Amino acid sequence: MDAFTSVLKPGTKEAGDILSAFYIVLGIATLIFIIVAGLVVYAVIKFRRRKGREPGQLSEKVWLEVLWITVPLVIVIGLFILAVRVMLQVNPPSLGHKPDLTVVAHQWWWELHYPPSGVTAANEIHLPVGKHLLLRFESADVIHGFWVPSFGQKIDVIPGHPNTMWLTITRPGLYLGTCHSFCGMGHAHMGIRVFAQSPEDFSAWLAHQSRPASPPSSVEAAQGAELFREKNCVNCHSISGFMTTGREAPDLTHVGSRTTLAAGTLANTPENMAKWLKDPQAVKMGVLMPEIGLEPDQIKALSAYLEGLK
């Protein structure tokens, strides 16, 4: 699967027409910047102290003042047009439209609902290919930002000031972003991941993922699923078909048909589960999942039940 983790790499037909807009700027700056440098050398060059010159004392022109104020204006004003015809061309107003996707940021995660399915997911996005998809912003804490790359635009998620950004995947694969807005001690890892699939993949998904979570497929599982109730996991995590009382952290209904763990943080390995069940402040700083200690055959325990969620 390819991925996307570049503005260069455009997957979207909005970073298609940002990065055309784009170009189109580069190359006018470009043009500007070397007209100063070529002036600025020349005269670098050419008027160097040498002896026995006196130079004029000529102190205006106004043609040339007219000149260098009209041309920059102009050059202004088309740059301004194209702000425009961009602007409306990859973001127009939602005009009461449904999100198909909502997601709420979190210290330091990303809580996700597809609002017609009813599903509920965390951290790892899955969205279709060649649809135009709403997305809608939430934050339940402090302002963050939802930033994909190759998806063009960003957009802040701000508490009580919901924004939407709309999508058209062209292409199939990973996409990986980040929280753009610094918003605390797990800033740095709060990674967005972003599973573009054709439409027939993602029914089949978004069907997996409203499916219950399957019961314990092991003894040991079974200690780990006691575990999860008896360590007051469920406060704050929920997996549907189990206990669903916890809202403050990632749903955990399919946790172990993810790819990583932590909001991009590690891979999503029965070791790496060890290891942040045994600390997460070592794994992410900041993070606000407490230290539950558990005894090396309990974390075995909850690991073997989290990763047969699947």
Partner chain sequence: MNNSEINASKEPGSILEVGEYKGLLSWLSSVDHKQIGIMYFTTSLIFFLAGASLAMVMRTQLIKPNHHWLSPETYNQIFTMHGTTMIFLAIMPMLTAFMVYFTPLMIGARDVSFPRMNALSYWLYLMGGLLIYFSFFTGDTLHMGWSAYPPLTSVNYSMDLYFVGTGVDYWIVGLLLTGAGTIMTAINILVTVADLRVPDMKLARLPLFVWMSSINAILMLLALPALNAALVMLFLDRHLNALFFNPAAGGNPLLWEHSFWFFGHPEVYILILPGFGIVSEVIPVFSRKVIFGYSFMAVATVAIGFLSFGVWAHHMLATGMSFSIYYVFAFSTALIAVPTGIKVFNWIATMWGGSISFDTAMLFCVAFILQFTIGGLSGVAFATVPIDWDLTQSYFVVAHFHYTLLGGTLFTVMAGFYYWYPKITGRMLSEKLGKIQFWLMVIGFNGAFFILHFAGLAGMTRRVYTYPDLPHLATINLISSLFAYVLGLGILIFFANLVISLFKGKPAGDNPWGGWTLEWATSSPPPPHNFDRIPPVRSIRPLWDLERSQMAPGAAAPPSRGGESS
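What would you give as the form predicted on its own, now that the form predicted in complex with the partner chain is on the page?
So it's only the chain below, everything else dropped.
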């Protein structure tokens, strides 16, 4: 799967509009620079100091004064019109529209809600290609920032002040991003992974995510499920069908199907899951998940259970 992380490789129609406007502004700025620099070089050469010669002086040239006032004014007005046009194209009013996805930022992970289906996930966003989507952003604690370079827009995520973003993804692939506002010790490990899929693949993913968690498939995994209860993991985490409704930490209903752990900090493997359960602070300093003092065999059992939640 191709991964996109550059503003120069737009993955949405909106990012393409922003990039086109940038190239127009860059072209105008370059032209102005060439003209001004050329006039300076011309003046330096033509009017360089010579014995017994003074350059001619201009006074009361009304047409020249009108010219150097009018031209910059026309350029500024043109750029203003361009900016307003792009703003309306990229972010039209969202009043009256229900969001296709609500993203809630936490220290230091992302909670995801798909309102039409009732699906709740964490950290890894799945979206369909070709559909005009409205995303709503909320914060559960401090100021965060949603920044996927190929989407073209930075969104401030502010407590008590939801923001929205429209996007129409134009090509499938993996889009990488991060939180762009410093939000505490774990800020550097608050990655964003957006999987853009065909409408059919997205519908299949959504249908799978709406199912309850799979029961333990082995004796070891069943022991891990019991540990999940005994160690009070249910107070913070939620697993659909497991009689738990914790909302302080990521939903783990299908954690085994995700590609990463701890908001992109580790690849999702049994070894890394065990490493995370043993000492979360060693993996992601400042994380709010406590070390719960598991024995090696308990770590193995709990890891087997969580990795089995596909």
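From a predicted model like this one, the values you see are computed outputs, not experimental measurements. Residue numbers count along the first chain shown, from 1.
The rigid parts compared between these two forms meet at a hinge, and of Q223, V86, W205, H189 the residue found there is V86.
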